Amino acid sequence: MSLRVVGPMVLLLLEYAFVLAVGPLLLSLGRRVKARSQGRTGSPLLQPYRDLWKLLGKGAIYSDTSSWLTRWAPAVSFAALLAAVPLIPWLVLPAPLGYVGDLIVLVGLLALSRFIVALAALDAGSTFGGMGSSRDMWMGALAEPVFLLVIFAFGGPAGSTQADVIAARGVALGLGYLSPPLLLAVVAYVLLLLVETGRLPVDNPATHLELTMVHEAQTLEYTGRDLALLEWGQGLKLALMLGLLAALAVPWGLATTWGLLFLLAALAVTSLKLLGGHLFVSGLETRLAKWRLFRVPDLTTLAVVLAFGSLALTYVVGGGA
């Protein structure tokens, strides 16, 4: 096998080894800065991992009604996440793979684990897993039309809905990237990722009141490593939520070579990024009280609006030249 082919599998392995070791500290940081909020110690840092650990090597228990689809649905579901990593500029640019996909792309993987787990919470016939699957399928279809919007406003300028061509152009660019319309589409992407990976006010991940849970109600019914692959896929998608955010608003810091030092610092730039937007975000979610369902759309209208004036700053008015 040659250098052209090894050395774009090797830089892919590592993002891999990258992303899936730092989903569960991000959901870790994320409670931890929540504890100390409100006067607590909270669990230690490496919790998430010792629990990932225990979940794996326990097996799975399956209810009698449940089918075929309850049993694959988490390896389905962690599977669309983990093939949403190469779409997404980690380290270097342009990506490891090349062109495999834009984010269009991207939000229909994650759009496919959503629909895989809430249909094996109906599957389980579960009163909670069905209660938990509407309220987490509306969100999504509220969601989802906001995401693409979003993606059209980084876009835009650029002329491409590929994450490494956007993020090479604000390279390219240095400071001059930064716009008005650049702003408007992270704020309104702040809001999106608080309402897809069901942070407060939308969801509070903490809770398991039958009232207020989502996601939580999705996963009563597993247990093992069925368990685990959907932890572990919550901070996988989280990780690759906020990379995805790192790559497009502030992509200085990812290696334009292939060379170890410059792979290096990628890294370590690449890690401060995402978790000073965790921490960001989870100090956000300590300010904010948990909403009413029926609120939730107030949230998506708002990054609409936020998303469509960044489009008009750049089309209309030349704020993206």
Given for the second form:
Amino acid sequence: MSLRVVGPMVLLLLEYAFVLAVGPLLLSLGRRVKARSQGRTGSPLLQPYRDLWKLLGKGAIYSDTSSWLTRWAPAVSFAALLAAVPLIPWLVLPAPLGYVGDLIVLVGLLALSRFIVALAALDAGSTFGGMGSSRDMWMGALAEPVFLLVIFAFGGPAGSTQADVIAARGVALGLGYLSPPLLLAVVAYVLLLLVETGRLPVDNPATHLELTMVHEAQTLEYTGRDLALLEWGQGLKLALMLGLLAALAVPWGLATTWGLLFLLAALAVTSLKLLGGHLFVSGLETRLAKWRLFRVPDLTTLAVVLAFGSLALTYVVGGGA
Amino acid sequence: MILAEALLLGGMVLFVGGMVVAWTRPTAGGVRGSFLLGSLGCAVAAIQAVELLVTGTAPSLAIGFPGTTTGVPLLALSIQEDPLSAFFLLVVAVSGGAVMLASVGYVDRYVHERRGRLAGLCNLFLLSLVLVCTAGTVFLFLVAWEGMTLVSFLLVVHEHHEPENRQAGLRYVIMSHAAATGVIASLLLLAVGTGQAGWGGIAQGTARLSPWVRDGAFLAALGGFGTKAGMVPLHVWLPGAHPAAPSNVSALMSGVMVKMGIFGLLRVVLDLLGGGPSWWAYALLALGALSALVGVLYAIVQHDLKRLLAFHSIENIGIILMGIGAGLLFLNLGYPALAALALAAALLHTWNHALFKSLLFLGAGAAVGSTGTRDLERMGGLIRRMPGVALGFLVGSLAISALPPFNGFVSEWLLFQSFFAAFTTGSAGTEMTFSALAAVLALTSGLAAYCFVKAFGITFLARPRTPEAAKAAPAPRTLVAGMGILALFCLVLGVAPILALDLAGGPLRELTGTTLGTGVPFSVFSSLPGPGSVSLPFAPGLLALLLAGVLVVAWAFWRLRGAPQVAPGPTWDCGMDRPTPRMEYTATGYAQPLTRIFRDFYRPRDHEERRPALQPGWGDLSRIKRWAREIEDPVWRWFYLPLSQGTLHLARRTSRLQSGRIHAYLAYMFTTLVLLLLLVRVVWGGTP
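Which structure goes with the form predicted together with the partner chain, now that we have seen the form predicted on its own?
In what comes next, the whole complex appears, and the chain from above leads the way.
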């Protein structure tokens, strides 16, 4: 095989390794920030990896009420998230397999992952599972218009819904990419990220009270490897949403030419962006209390207004140089 | 070509054969044979449609007098197919064939009485649908249209011993005939105005018509065909009629017949009139967005499985109408390539909806048939009693929720792309309009996913909620086979939508003058063709490959780590005692977050039944014995009830004219005649 085929494939594998590895780290970083702000030391940064390794070695217990759906759901949900990895430029532009799909495909894959988990949550017939499923799908439905509007707001000036095309425009424009509409779109996206990844004030990933759970309530019946996949999937989803934010809001640092040095630099820059982004989100979380469930529409409505504002503002000031 | 005519006629003869068999030998075997003949007829018709779409050979049959030689050209009857008819014929034939196959065992088990009549009417229904698609002249189209309405009415009231079904049928037949007025008015306006009876002739003459006539024809078509399609606010017949019919008929009506409204609209607005002013497009976009939202919002709060599916038909018709509206607007603005993109989304979604909605109705039919109820709250756990049906329903749910890698996602993705393409027009208003529409479409598909987790989960998962559900009989094999065909189509058109786009090329060229991906070859694994010669940023084949690849890697990893020890156990539920079916989440509870935030829209009426507190101090909650929530469609109460009461009132007033005296009636006739003559004199200036 020629270098033209092998090169992108190697790069893609590298990206997969990076995203899979960084997901759990993001989760533990968030916990660490919260612990520190509460005066605790918190668990070691590598704890999630140990947890995953332990869980992956364990067998599983399935409720005798459940069906084949329960057994397949974690793998399918994880696969949907993995399939979304090539849609985002992590290291180089254009993304090695970026032509597979655009950001609307990404929305579809995230929805598929959510749909399957929500179905499986109903499978065991537990009340908490049903509650989490209903709430998660409800929030997902409210978040979907925000996602599309944000895509339109970012993509409109670039004339494309593809993440690497939008990022490439940003890299080419340099600091001229920054503009008031971009800022509004970024704020809308951050609100969306809070809802999509189940962060405070929408959902508390560290809660132990079943009645306030949203995402966690859906995984209550899972054990062993399946639980590992679901937890890992949460980290993966966080990495995807942050990676997209990094690519759309601060695309600088992505390599535009191939070369080992460029790749290493891009790897360092992207890691910094993800960690920095998550530090910001976690910092935000420590300043917020969990909202009542029925205030979530306020948040999504605000995000819709901001995204629309970004679109409208483009005509007033132009979408960057 | 002789072959095309032979295929089309052969298909029709098979339908007639199915009718004859069912009516002369209404035994179990005869009924089965009748359904099989219908299924075969659909297969033959599908082959003919594909032949036309691929090679362009159109059958042409003149029935009776060929019109041009007689003095009444408007009465000409002929069958004349163009790519648009062939595409809709294909839509009818694929879903119709699978549904007829599924009916073979379904009817055997569930409908004992009058099943011969049911089988015969189903064949007649398909014949009328095929004729609606292939009619080449106004008159034959109207005859077939009326036949389709009447036969479907008979099918809706098939189980007429239920008063509810009779009422739904009555509502349906009245609204259909009110709508037929619009269809007739629209087509006659065009036919009389151009002096032509065939589609081709009319299309050439409409440019010369006055804007008033064109606007009139558009509005009449919108009302007439819109009612058949189930467009809000003309939708009120649909949620009643589809559940009332036997489930295989619901699959035909919701999957196929509703699409004839879309067909008629495309035929009149784009083919015959060739597009129009921008307010037509905005009207379609607004009505489409309204239908999509209202449809899905009411679907979520239903706990009657078939009613829920019926409301989703309204939603999907809304999505299709948005596509047509976008196409019309792009044509009006002078972007035929973008119009082709929007209309490709509309056409594809039409076919996709026909596939997954038939699939879902067949699954619902199996569930309803074996549990004896349509109420979601009385089902549950059916995945173990009927695994094949559950898998089919799951595929349908994924497809209708617009999730990859199924067909519903592709057509909605294309529609999003056509909305996004508004950014190339450079007009701020257009861009903002389409951004808002994209938000509406996204909310709609998100809510559809919410609804289908509920529909699938409450029906098929967890433990049976009633003894009937626990004893549900497994589904007949032909039913599972019919669902399997439809599910396979949903997957194939999701992985390789290029096949459907290729078939839609002919209709697109006919409607917009251009098509997608002109002059560039596209394969299953390449990106989708876009407007002009560019390609769109989505390669569904590759995405499916990626998904499958990741799953295979995960599976191999599983194997490498050794087979996991799997143990069964009770549902944990955070350490509660083993949960009973009464503790499972209900359909009403599942939708509660939404009914709460849209309280002002739904205006739910809650019914509570109370009893004395179980123990003193246990508080208010233990006193509620039963709790039910009722939500009704306000359109009926605030629009149709006043309308019908007003009509009755007016009729009573008018009935005073009927004095019973002959000379009074003669006077009426004379006055009417004079008035008509005056009208003719004024309108046509003395030359009729």
